[in-house]
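Shown next as structure tokens: one chain only, the form predicted alone.
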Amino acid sequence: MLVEYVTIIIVPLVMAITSIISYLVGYRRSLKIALMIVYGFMLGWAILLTSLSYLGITLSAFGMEFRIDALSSIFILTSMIVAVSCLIYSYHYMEYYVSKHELNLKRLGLYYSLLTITFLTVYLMAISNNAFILWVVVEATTLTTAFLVGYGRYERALEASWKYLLLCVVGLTTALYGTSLIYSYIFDITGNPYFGILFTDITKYVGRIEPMTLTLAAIMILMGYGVKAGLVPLHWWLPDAHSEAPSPVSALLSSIIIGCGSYAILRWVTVLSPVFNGVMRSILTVIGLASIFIGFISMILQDDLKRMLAYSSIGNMGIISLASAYFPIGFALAVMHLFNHSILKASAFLLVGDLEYKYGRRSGLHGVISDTPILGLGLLAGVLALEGTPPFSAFYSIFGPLTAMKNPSMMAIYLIGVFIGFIAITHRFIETAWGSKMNLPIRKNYPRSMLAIPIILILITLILGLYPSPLLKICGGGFAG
């Protein structure tokens, strides 16, 4: 089938070639045009795949090694929306960034090469039905983005890059061991070396695995991929990496890259759902609540806006973990929140990047609305949308899990955590937006695209908040696929 052929072969090949060309030709106008064409094609293809999922069509190829269901397609669409946004935003921002850190402008081709190869690994992760390939490409996203985190080459950036690389590589080894444990057990009970590799096959035999062994494997998988997702208690790399990376890279990290960890967890939840027990639900709940409270409470102590947004990501990954414990309704809402958070957090980091570009700093600011009304209002709209204020689509994915909990005590604890996050982040961003005008030197030549991109991302969630049924339907198919 042509669609499957293009999805599995042509799209990855185009992305790989684009990455190589970006590195070889260096930064020039022709490269920017070529990247726009390729990324536009990727976004268009993602929309097509999501449309097929909306119609209930699942694609597969190469003996089911690759498979695209609702969960895959919604994450691919999310990734490509963020990819195009970060690409367009990077054109002006990265020129400012290399000038600020006295880097070679011509070597920006390396940046776009790494950016493209990162989205290639994310794409391969989403289409993979092989548990071991999934692990390999999640690990690969760490290797590529570690170079992007340290792109500025100053001490704090290099330190953050090293911490990110070390913790994620070591942590993900735990997920590999848990995956291998499930594989070996299925091989022992079936005698077939292939039944424990593909997710669609693992689902059929997971119920025959000895409960203690399965629980141990599940814990290791959840903790391993939890490192990548930035879940407590393995979140220590996240604030440094997000705050020291260039703003488009921070947007990528806090939306798609930690989303890879949550995606892997959600994929395994669909596999383990037939034997979902109290222990596994308790683990997801405890990790989720711990991440919500530690992430959101930590925001109170932050003055650096990027560091505050980084801790917000920890809390929001906790919401996804907690919601996924309440299968299947909560799981569908967890998938929805993965989409909402990725789009809105990318927007928030890009808006903070606008502050850096205009004022040369991202802390101790106030009165932004007085200087640039659209930027100030965008900051306020972005954080309100991120915290689940109606009519934005995050309202459904943040407060929707309450309908699945049914436990008044759990509902109350959850709402307290969400309320802490709302107060912490809105207070800081209102301080930044309102107040008297600052007497600071500002850049007068302000690129409109840098402001338009994050505003468009916010508008996407506004439209989906007003007309949520398509997104709810696709996310609801995430556990049926």
The other form holds:
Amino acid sequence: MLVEYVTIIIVPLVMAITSIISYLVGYRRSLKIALMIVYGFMLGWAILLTSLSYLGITLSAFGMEFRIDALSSIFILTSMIVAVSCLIYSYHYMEYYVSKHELNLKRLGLYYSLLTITFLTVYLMAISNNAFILWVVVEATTLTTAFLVGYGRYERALEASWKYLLLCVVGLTTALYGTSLIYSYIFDITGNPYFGILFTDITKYVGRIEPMTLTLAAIMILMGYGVKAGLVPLHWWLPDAHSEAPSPVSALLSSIIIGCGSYAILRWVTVLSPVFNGVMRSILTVIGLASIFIGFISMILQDDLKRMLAYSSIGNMGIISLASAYFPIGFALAVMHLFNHSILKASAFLLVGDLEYKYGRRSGLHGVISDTPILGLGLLAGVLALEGTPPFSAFYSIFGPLTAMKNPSMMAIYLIGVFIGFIAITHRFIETAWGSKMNLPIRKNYPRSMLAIPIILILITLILGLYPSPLLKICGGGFAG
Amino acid sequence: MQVEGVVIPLASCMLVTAFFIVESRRLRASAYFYIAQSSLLVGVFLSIASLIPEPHFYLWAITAVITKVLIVPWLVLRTIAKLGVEVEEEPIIPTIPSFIADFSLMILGFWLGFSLPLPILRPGFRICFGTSLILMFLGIYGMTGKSCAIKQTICLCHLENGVHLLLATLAYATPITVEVGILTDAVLAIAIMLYLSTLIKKVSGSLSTYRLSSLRW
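I've shown you the form predicted alone. Could you give me the structure of the form predicted together with its partner chain?
Next comes the full complex, this chain leading.
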């Protein structure tokens, strides 16, 4: 009882108060300490929730309006790991960013306020069992991060922010149409206005919905949340927003924010797939393969490392979409890939942020290992881990779906897509890390925390790759919880 | 009296306002047409509420008055006054092709609204469903076919009217918390877009999002 109410009332309240205080007090040392304490508490709580899921315990409160199953807890844990990483990384990076773009240092209070409110909305999304509230909070994540994308207030940042807001708001409307259709049908067949709202109730009645209406609703929901996840064909906002945002925000966007779109899709898959497997599989496969190929092929054309990582995110969201089509085994691996990709992509963006901090640029770089061996090796380890090289945990989530596919042609197409992604990204990052030393003016005083954070993230996936059973067990409960 | 008898004239007037919201090049005029359209939306809710025993529609009417007739127009008109911009930037699509696009989208919306197999729709609600689709299509068209940031925001408001009508048609019995959440998001999205518009004007000296093309392929 206590755990439920702390999860549903105290934690969001603490985050909301922290956000308000950050805005009111502005940027000062005491704020940094307070934020560290609050984010540390949130991470600790996320670990507790994940441990409960590991033990097979599902929490719920307020008439099932809020519910924390394995899928919720793994996403909360992911977002809190990224939250703490982004927070610590931001302390030095954002001071550099603010001076680079000639912004007022006091405005950093607003940055931390928006960062906290974003994690609050992500948290609310993960604990919500209400299909409409899920939509509301996914849209809210777009609104808070639109400010963060345009934080630099220069023309390109504002353009990226505008494009992001416009596309996501319009796209998500489609998901609301789909949700309303399902609600309306369940209301019609049961006569009860509350049975079409909670996912746990929708699961019971979705099988009675007329197939044509359900197909239409499923397409609308997948397309709508697909925009947020950066899935093809409405992915245009993603490379711009990721490349123009400050690096910690890019890390947040590429891991958790597009993850929110994927989370919403996975949540709907748990509801729709058991009764509607054929149609769901077709839609998810088409969107997934298109995203894998368009995302990974577009990486080859990019010079800017952040844009390249952004296109890699499109491909990886495609992997999650495709894997989730193979319910239930593929679905468990999709949940696992959501975790792995979030951690590793956050790490990759933070490492590119390190390059930007050190060299003042993020394209045309080479020979980083000569200047900073740990950063160069971190870059190499990061991309290898991201592309599913053993022994990192992404190996299971990238190659595991093959065991669920069974169809040799599908397996071959998928492997070709993954191979293109591997070649495109490792080629560019090897070039950046190795090669002749550059004669560029470099920043000497280099904060250790900015290097330590992404390395720790890579190490987390290394440990989970060597001992994968706990993660596999929790992710396997994602559809059963 | 049948629901259709009252809703059809109101929905027709909404479509006329939709055309002027998207096509009027004077930003204030566009905002005033939006107020007219929102008032008609309130009229639709009140008419339905008085004809069928469904008290939820009174609640929908009240929230529509607060958000769509009062708050959002106030925000839009305040930003127009603050920026001192009266006429929209040059649209991406010329006038005549744009009119053709408007009418084509209206026909598409009607066709989809009346041909989609939705046995769940109550008698008289199909016209609301069709109108909501048209408002949504024209809203999306306005957001992509017009280059002025303020005009795109007004078109988003217009799209949100379509969403509101759709929710009232399909999901009118949802708890008030759901409706408040959705409307709060809509108002916040519009407020943020207006704020970004002022920043765009300040930084680039223009409200044209078409000129912001440095990130285009």
